[in-house]
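Heads up, the chain below is alone and in the form predicted on its own; it's given as structure tokens.
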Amino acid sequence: MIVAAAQAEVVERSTPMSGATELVVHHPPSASAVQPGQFFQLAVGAPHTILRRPYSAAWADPISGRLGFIFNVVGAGSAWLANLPEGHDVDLLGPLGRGFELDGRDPAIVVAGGLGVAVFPGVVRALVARGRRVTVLLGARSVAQLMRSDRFAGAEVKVATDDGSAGHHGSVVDLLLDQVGGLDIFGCGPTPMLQALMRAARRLDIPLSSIQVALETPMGCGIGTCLGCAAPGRAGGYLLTCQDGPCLRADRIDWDHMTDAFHG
């Protein structure tokens, strides 16, 4: 697969949620084809940055030709990308990699830690709009970092906090103890997050293969070129985030050798 760089507009900035930025970008052919899964590689300007950066698509609106990247500001390209002015241009590569599969009966259940909340807006809005039934579980350090419920709309949500500034005072996998067989979920987050899903499922009898994961492994190419984001396969080996996945299903993983790589 070819896919060509592209210059696409910032027209909107803003903070969802305490410490990420929400950039808004115009560019209509990128808006249409990404799928909700999907990432871009983000050319950045500062001093002494050399690779891009990669980000999921939160959310694409075909009619406008917007689409939104959120992130927390972890070094000098992501604070370069935070503090672009609303008229200027950002270079996209993608969309890459695999999406969610989105299709099915099941109700649908997403399980978002800290910043992998990130890639949600957009699949619970195409899970909506596909008439599935859908629970959002949110977690996050403090009720300051997470994002709004109404991003969400046509969803059921709940939360918890660590600190038990709001919802359920603990791991927001907490709460899948309150949901019974027959579930498709879609799970995003730092490994000890994904690691603890996977337990849950294996106590509540709920099979890894109805479970999927959007891998946030560091990417250096996105592109299958540089191997820097290899996570370790069941079936022995490796899988390439930037092209078997980001989103990939949990039975496909080798859980017990998947290290805490998450940079968000």
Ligand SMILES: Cc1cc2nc3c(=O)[nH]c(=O)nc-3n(C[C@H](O)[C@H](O)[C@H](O)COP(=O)(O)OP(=O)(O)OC[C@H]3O[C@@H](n4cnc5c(N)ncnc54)[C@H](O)[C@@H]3O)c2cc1C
Contents of the next structure:
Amino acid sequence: MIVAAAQAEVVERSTPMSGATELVVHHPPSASAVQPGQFFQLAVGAPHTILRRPYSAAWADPISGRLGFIFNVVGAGSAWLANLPEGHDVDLLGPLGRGFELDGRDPAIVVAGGLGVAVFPGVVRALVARGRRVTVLLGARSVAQLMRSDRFAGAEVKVATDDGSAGHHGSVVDLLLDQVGGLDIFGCGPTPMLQALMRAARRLDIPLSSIQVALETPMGCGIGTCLGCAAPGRAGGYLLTCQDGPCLRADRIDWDHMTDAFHG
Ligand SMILES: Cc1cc2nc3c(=O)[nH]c(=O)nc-3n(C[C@H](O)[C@H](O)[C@H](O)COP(=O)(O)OP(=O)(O)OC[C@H]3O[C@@H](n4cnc5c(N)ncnc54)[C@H](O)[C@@H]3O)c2cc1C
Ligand code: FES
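Can you return the structure of this protein in the form predicted in complex with this ligand rather than the form predicted on its own?
What follows is the entire complex, opening with the chain shown before.
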């Protein structure tokens, strides 16, 4: 597949939850092409930021030609993006990588930790559109950092916060204990949260093959040439997040050797 960079106009900027920015851009070809879970490489104009920055499409609407990106400011690139005014263009490369496999019969459980929730509005919309029963388990440090549950229309939403300010007081992974039966799990969040999800799945006899994760590793090119995004594979060797993922079956990953490059 040939992927070309394109200019997309920023048409809306908002704050979906405390500390996060949602940029809505207008680019009909991207909004039609992107699959839930795929990402784009966004060019940033901040000084000394040579590489594009990878961001999942939070959602896309082929009819309006719009798509959204939800992110927090962690460095120069995201700060530059968060300050892009409406009417300006952003340079998109994508859609890139593999999205989630959305078809299936088992109830779908979405497990989102922190900003990992950014990939899920469009995923949940697509699952609900397929007539699937969907439960969204949302975890954040406190109530202010939780995405509004109306972003997941048609799904049941349960929340957990580290400080107990809303829902379960503790990890979002604890909410999995209430779920019974055959499950189709979709996870995204910091590596320690995903590792906790794998430990919980093993305790509950949930096969890791029934869990798909959206990985966020460091990235250089986003198109399979720099090897910067390598993640350890369970069968040995490495998987490239930008080519084999970012959405991958959890049994393909060597969780014991996944490092948390970003979250300390
Ligand atoms: C496929 C993919 C999809 C992503 N989707 C989203 C998303 O939807 N929303 C979102 O908020 N973030 C997402 N990220 C993370 C996002 O790419 C980084 O936060 C961003 O590149 C940081 O750029 P920066 O210039 O602001 O920070 P930098 O100055 O480059 O780094 C600042 C801090 O952020 C950390 N960081 C750098 N790159 C990443 C990264 N790839 N992931 C996590 N932390 C990083 C660094 O280790 C450092 O601690 C995604 C990453 C990948 C690989
Ligand atoms: S980011 Fe360059 S190979 Fe994946």
